[in-house]
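Only one chain is included here, represented as C-alpha cells and corresponding to the form predicted on its own.
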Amino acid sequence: MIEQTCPLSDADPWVARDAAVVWHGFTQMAAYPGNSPVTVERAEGRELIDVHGNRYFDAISSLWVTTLGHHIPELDQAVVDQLGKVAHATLLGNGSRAAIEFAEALASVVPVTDAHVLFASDGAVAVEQALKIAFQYWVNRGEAGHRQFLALDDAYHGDTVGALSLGDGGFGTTLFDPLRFPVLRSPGYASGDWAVKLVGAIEANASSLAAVVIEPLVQGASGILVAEAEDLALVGEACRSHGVLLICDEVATGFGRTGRLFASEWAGPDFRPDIVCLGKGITGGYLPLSATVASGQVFAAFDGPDLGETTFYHGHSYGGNALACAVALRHLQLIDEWDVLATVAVTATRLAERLADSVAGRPGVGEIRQRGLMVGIDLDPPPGATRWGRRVCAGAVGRGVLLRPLGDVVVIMPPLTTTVEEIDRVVDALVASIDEVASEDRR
C-alpha cells in the first residue's frame, strides 16, 4: 500500500467543505463523508493528485472520459489559444469557426453517410437529440406510425428522461418509471443469441419503429458486458434491409476505447448507423461536449421553408462551446498523430494477459469482460458479504490506484496513453485488494 501524506477520512475538512454545499450525482450524500472520497487538486500525466499531495492513478479516465491523460501540453494550448479569440458563440442561427473546424473533422472519420453534426453538452443530450431527431424524421416525411423506439436489455443510455426511457431501469431508477415512455426491448449482450432476436424484433416492428438504438460492442453501464462484431453487423444489415433507423450510442465506446476510433467500425465498413451520438472522450476530457451525428438522408428530411414546421426545433445555449470545440479538435488530431490506437492495442493485451494470470479464478473473483481498455470484473463476495464493490475500489484508492465500481462489478478503463508499466500498478493494486476484502470476510 502507498505511503498517504495525510490519511483519508471523515474528518477530513475539504471532505467536511464539500459535503457542505455540493450534491454529487449518484451518490448518497447521507454516507458520502464515510466512504473516504477522494478531493482533486490537479494532475499530472495519468495520475490524480488530491489536496493532500496523494497521488492516483486515474484507472477510470476520471468516469471515462480522460483519453490522453491530464494536463497535455498541446490540449492545454488549444485552449489558450481559443481564448485568444472567443469562447463561446451561439450556433442557434449563426456559426463558429472553432464548430464548424471540428465538425468536419469528424464528419471525415465517423462512420456515418454523408455527416451532419448537431452539438450539445453531454452524452445524455446527444442521446435526447437522436431521440427527437428520429422521430421527427418520419413526421417530415409524412409516414405515420413510426413512434416506437427498439432497445436492448441492460441498457443504459444516460439519466434524462427520454435516455432513462431507453434504458433497462437500474441505478435507483425505477422512481422515475411513470415519466417515462414505453419501449420495445430485446435482449442484450448477456444473451448469446441477442442479436437473432433483435433482427427478429425489427422484422416483426418496422412499420412501426421510429428507430432502433443499441450501444455498440459494449454496453457500458451495465457492466461492461460484450459482443461480437458479426452480430453488430447482422443488425445493421437488418436494419438496412427494412428501412429501420439505426442509432448508435458511442458515448461510451468512442474516440478509441475499443481499439477502433469509433466500435461500430469493428462491424466492417458496411455498418453505417443513420444517427450516432458522441460524448465523454469528445474533447479527452477537458470541456463538456457532445454531439449527435446524422447521415445526410436524415439530415435532408428536415429540409423546409424558413421557420416551417420541418424545422429542427431544439438547441442549447453552450451547444458547440469554441473552446470545448478547439481542444476536441487537436484531440482528435493527437489521436491520429501519436497513433495512439496502436498504443491501445499494446496495452489492451497486456491487461488481457495480466487478468488472465493474476485475477482470473482468484477467491472472490466471477468472469471478466474486456473489450480494448474497457474491462469489467464481477466480484463474487461469500454470501452475507456485503458492499463488496465500494469496499475492494476503496482499497485500490488507498493502494494509488482510482476505481470507482457498478455495484459489485469492478471496471477498469484507464487513459489510452497508459503504459504496461502502468497496466502492472493497476492489476497488482486490485489483486491485493480483492484478497484483502476476501480474508476479512472469512475472519
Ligand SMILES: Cc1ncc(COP(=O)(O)O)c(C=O)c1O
Second form
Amino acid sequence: MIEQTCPLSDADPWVARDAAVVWHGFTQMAAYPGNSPVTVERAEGRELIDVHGNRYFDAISSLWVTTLGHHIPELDQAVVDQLGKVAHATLLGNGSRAAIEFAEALASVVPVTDAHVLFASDGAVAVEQALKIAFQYWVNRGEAGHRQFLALDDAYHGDTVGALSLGDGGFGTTLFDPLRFPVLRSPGYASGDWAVKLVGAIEANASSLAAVVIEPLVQGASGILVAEAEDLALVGEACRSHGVLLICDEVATGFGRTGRLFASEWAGPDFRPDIVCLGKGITGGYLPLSATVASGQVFAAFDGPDLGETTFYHGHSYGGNALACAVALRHLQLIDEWDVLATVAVTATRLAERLADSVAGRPGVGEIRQRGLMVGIDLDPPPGATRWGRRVCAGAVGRGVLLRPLGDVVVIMPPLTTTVEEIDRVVDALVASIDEVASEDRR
Ligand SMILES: Cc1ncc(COP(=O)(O)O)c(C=O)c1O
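Same protein, the form predicted in complex with this ligand this time rather than the form predicted on its own?
Whole complex next, starting from this chain.
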C-alpha cells in the first residue's frame, strides 16, 4: 500500500485553482485534477516542496533542466547581482554585457570550431534556428538544391512546427502531420546498424542535403534510446567527407548530463558538429535560455552588405536575456569549480549498480538503458495491464520521489549533484512502486 504523503487532489484547493486557469502542456486537463498533481511552492537542494510542505526528490530534474539543484546560493546570487544592473536588453542590433560574457565562456567549451552563439529561450527554438541557418547557409553560398534534412526514426526535437517536422511524430501529434515538412529518415538508435544506415543515406543524398540532424548519444524523449560513441564518430566523419552540415541537438544531453560537458565529446576530438543546439540545463534550470551555436564557417556564409539578403532575419524578443545569461555564466563556472563531472561519474556508476542489483530482472521490468545520469527503464506489463508508466511513477511520487514516465518507460534523470544516498532513495522508491503495481495486476 502506498503511504500517501500528499492530500487527494479533489480535496486540494490549489489543484482546483490551478485547473481553473492554467493550461498544462502535454496534459489532458480534464484528467489533471484526478491525477494527484504536485503543486510546488519552493525547493531546497534537490528536493521540491509542495504547498502542503511535502518533500519530493526531483528525480527528473524538473523535466531535465535542473543540474546543480534548486535554490543554489551562488546561482541565486548571480541573478540578484544581474538584477542590480539590468534584467533585459535586446540583442537585435545591440549588445548586452551579460550575453557577451556568457557567449565567450560557452564558445570556449562547446565542441564547435570558432563558435558563434545565437540565443533564444527554448530548446525547440534553438532547433528552429538551426534548421533555418542550415537552409540559408546553402542559399547564401549560391549552392542550389541543398533543401532536405535527414533525421532519425524516434527523433524528438521539440514542439514547434519545424522541430516537429524533424521529429518522428507520435506523442499525439499525428494531427499536425499536414503541417510538417517532409524530411528524409534513417533508422534511429533502436537499430543496431543505425550508423551504417545513416552513413549510407548521407552518401546517397549529399548533394540534396541541407543538414543531418541527430541527438548525440541519447534519443531522450523516445525513451532514452542510446548510441555508441564510435557510431557517432562514423556519422561525423561521413558528414565531413561529403561536405554535409551536421546539426547536433544537445538540448537534453548538454551541460554534463551524459558525464561529459557535451555528449558530442564522447565521439572524440575530431567530432565537430557545424551547429549545436542547447537549452534545458544551460542555466542550470533557473531561467529560460537556449542557444544555436554555429561554426565560424557556417557563420561566414551570412556575411554581406547591411540590410542585404545574406542576413539571418530571425530573432526572439527575449533571446539572450541578461538575467538568464548571468546565471548561465555562473552555472558554467560552478560546473568547473565543483568538479561536477567527477560527481556524475560516481553517481552514474552507483545508479547503474543499483539498477543492475535491484531493478533488472524484476517481474515487470524490461530493458534498462543508461548514459551518465540519463536512464530509461522499459516496463514490461502483463497482457491487458494498462498505464504502468503512470502508475509506477505515481507510486514513486507517493513515496516522495518525483518521477514522470514516457509511456511505459520510467525515466530517471536526477540532478548532477545527486548523492549516492539519494540514488538509493530513488531506486528504493522505484522498486517498491514496481512491485506494488505488478502485484495489483496479479490479483
Ligand atoms: C533533444 C531535444 N531537443 C529539443 C527539445 C525541446 O526543448 P524545449 O522543451 O525547451 O522546447 C527537447 C525537449 O525535451 C529535447 O529533448
